[in-house]
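Take a look at this single chain in structure tokens; it is the form predicted on its own.
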Amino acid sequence: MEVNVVTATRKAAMILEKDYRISEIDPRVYGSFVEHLGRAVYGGVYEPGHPTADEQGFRRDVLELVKELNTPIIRYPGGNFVSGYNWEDGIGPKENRPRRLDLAWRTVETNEVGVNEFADWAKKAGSEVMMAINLGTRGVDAARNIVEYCNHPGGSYYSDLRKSHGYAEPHGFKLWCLGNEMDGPWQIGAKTAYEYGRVAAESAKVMKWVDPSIELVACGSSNIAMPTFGEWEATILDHTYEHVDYVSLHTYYGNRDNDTPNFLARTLGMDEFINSVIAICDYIKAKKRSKKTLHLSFDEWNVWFHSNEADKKVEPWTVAPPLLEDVYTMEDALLVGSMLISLLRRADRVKVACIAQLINVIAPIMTQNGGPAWRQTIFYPFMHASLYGRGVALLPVIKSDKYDTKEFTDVPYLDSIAVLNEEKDELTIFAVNRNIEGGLDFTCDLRGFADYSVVEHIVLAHEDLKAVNTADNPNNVQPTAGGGAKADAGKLTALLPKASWNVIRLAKRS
């Protein structure tokens, strides 16, 4: 017995140190996405008849949630639905939208729910809106008017138009989408790297003469293995990029082989995937000799897979079908816990992120329609990266015991990234043991932070990879407290149990 616990334990070291300093993170890192997909809205933010509901048909039980998460961004409305929305349905008396066919999920939306309602509900939610645009068949004409109805103070056409729904106040939405997924042949209107290039700086710039004041976002391909991945980037960014601010990223995981191992290595890709478009990226800034660096917006990433096969047999042309309605395991907690260091290993050039997406759809808030709302496994990692991730991003040098998987050499079982609030006298390190078969023996010398101690060691573990929360058992997988890490003479010690998640909280002594 003895003999197989001491195989199973691996051990990891890290060095932090003030002055290792990765960058200052960017909150919208934190964001989330609302599409008009599934239960994302009808069933999800907006269920009038709920008993929760407010004025506004809002479920109050689901804001709850969401201010937990603390996210100060969510993308809306799309995701593939914008390829083919008419942003002028949602706007108006809610008795003279129109019911459209929804291509894109094969569904019929009710434009209930439209820009006006969804800028209230984030109010609500305290959250910012990141605004996409139909660059699928729509274009330069829309993109002005859709940024003249929403920011424009008053005194012209679109923004009277705003004032006369009843918002004498412009939304003030800074942070726009030029489309979604514009290369992959699934989208509604999806064009070559030339043409997308083409449509996108144009309508960039007239939507910044409308309100110089907007950042914009760059289609990036959908995902690395698209075959066009980096001549995509390079092309439209050759012709967009003194007129954007960012471009865009998107990636997924799944486990479809039930390779927990290699699934939880998935992260390499994704260091790979965010170094590839920050090279591509500089390659254009050294092309044209231009000043400005290009930052990155990671507004798409999650697990998903779960629900693919069910997806399939859903009826088409219904309302609010339950569409890619993932149940997420305890091992696909620990994928995301390790997302989130990957995007704050490179907080120098990742200033917005959306886990997609926030509600029923890919989500970690899951409800049933009249019933409850719950947290998925999901939420907790994110939850605590949202609340303690605010501040540095520090450089860890970690020496770490490794595994080799069919995908992956070298991968090292401690994923870890610390963040130092300096306002607060306060570090948090975030840790994923990957080791699936024990502990792992972690310490970390933690230079310059010799005065600070241990206030709580946080862990999601759960002795079932896949175990979930449902609406039956919502708390199955949940954090606890006193996971054991201790500090002493600047001296990290912890035994990181097998397969968990770790939020390791330390402040300076007073």
Ligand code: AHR
Given for the second form:
Amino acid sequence: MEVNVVTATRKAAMILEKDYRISEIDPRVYGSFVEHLGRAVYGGVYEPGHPTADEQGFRRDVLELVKELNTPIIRYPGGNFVSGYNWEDGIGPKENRPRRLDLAWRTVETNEVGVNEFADWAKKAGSEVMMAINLGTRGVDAARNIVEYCNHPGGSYYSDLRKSHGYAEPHGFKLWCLGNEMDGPWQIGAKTAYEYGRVAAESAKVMKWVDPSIELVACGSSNIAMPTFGEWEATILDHTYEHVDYVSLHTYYGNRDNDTPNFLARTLGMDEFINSVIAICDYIKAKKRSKKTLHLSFDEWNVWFHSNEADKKVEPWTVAPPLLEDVYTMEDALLVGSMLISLLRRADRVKVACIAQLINVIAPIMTQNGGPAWRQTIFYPFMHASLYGRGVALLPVIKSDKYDTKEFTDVPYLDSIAVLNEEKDELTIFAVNRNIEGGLDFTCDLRGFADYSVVEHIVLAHEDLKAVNTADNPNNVQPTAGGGAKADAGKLTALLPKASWNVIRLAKRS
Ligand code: AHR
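Starting from the form predicted on its own, produce the coordinates for the form predicted together with this ligand.
Full assembly next; the chain just shown is listed first.
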């Protein structure tokens, strides 16, 4: 069917003012996540027989793609996996490490990769590690021991054990998660809010006694739809508020009923989720008359639904089976772009965020065992945001045409945020056109930026919203620098193509 460009084109106007600032963006909002799950570690991070493997068995082709994403921090080793994990299984000589049943994903864990190997790998990728501890089957004792092993310089049992394993210097992990999704019945050792609040507070206390420089994330609800959402946060924060620095949020979206306008509106729910958790944190702050403001760690977010049916057919108790291998479409990339915009909209409170995950498992990077590695569609908005979204998030005033869907009303066709990099005198506008029927006539009043001009206008779009990248066709969906944004005397104009992700980069004229 031919699209009527005249009726399908919508309009949106934005005002950007240099002094309307949300906050400095914490680079850790461009974090990612590697879990011992499916082929994320074995076949992704680590594949000793692969032609590109380095001396430690790490795939160099994967490392190159991870570096392109410029992700400053990677959460590890789970996820659901961590709630049954004995971190001691993954240290010391590899030949002595046990094979264990992983009850979270019904697989066999060989423990060939553990905390030391992962620290080495993350260093090669240019990232920090955000370490998660097991508060499912374990507790306070294992929590203090792992911090001692990883961060204490020496002269104690666990720090000397690390040295004996060839790591003279401590890893110095700064950010730690106190368990994972402990409210979920699917979690190994799931807890009530009271039970979790107590064990998290006591673990936090001793972990900081071992290393006072660390920061801690308490588990919030697994998602906003959990029946205990709200009450869970209030209760666990009652116990942990003064011991922790962040509370976590997780969310995954899908387009199961193939209603794309509704799917693309899901970030309205993400905004609501973030704002609700902030409100609960501030309620506890007020109740405790605390001076401390708690921040948010959105440490799992992405699109996840394509692989659900295939996963039901995977043979249990095998090593590194293909699990959660979503093949992402063009429209998924649009939602990922919008999710990044939601995170930046609350850059004042969201200080950490991790796209879940990084390699093979609901991931921007895919590999074939023994074969190539390639970029999925969602790779691009994440990479753009991570590269150009450093600096100060500006608060845009947006007036956009809107639409209604079965779940949302007044959905703006334009979703956008701007980032000012004062060091480089660069301004970047990230914009999603949610209109799947036509373009979006976009104007932006660049107050205070009259001396800025467009450097490039990157566009990610595809005629087919279900288009994907595969091993055989890895560049089917890829960005072009073909957008036509123009800025003249403080007024920017652009036609954002239908259903597109846009990165409009401006710089001060010299
Ligand atoms: O990222 C996949 C899984 O999603 C994680 O293991 C879990 O924390 C969440 O439910």
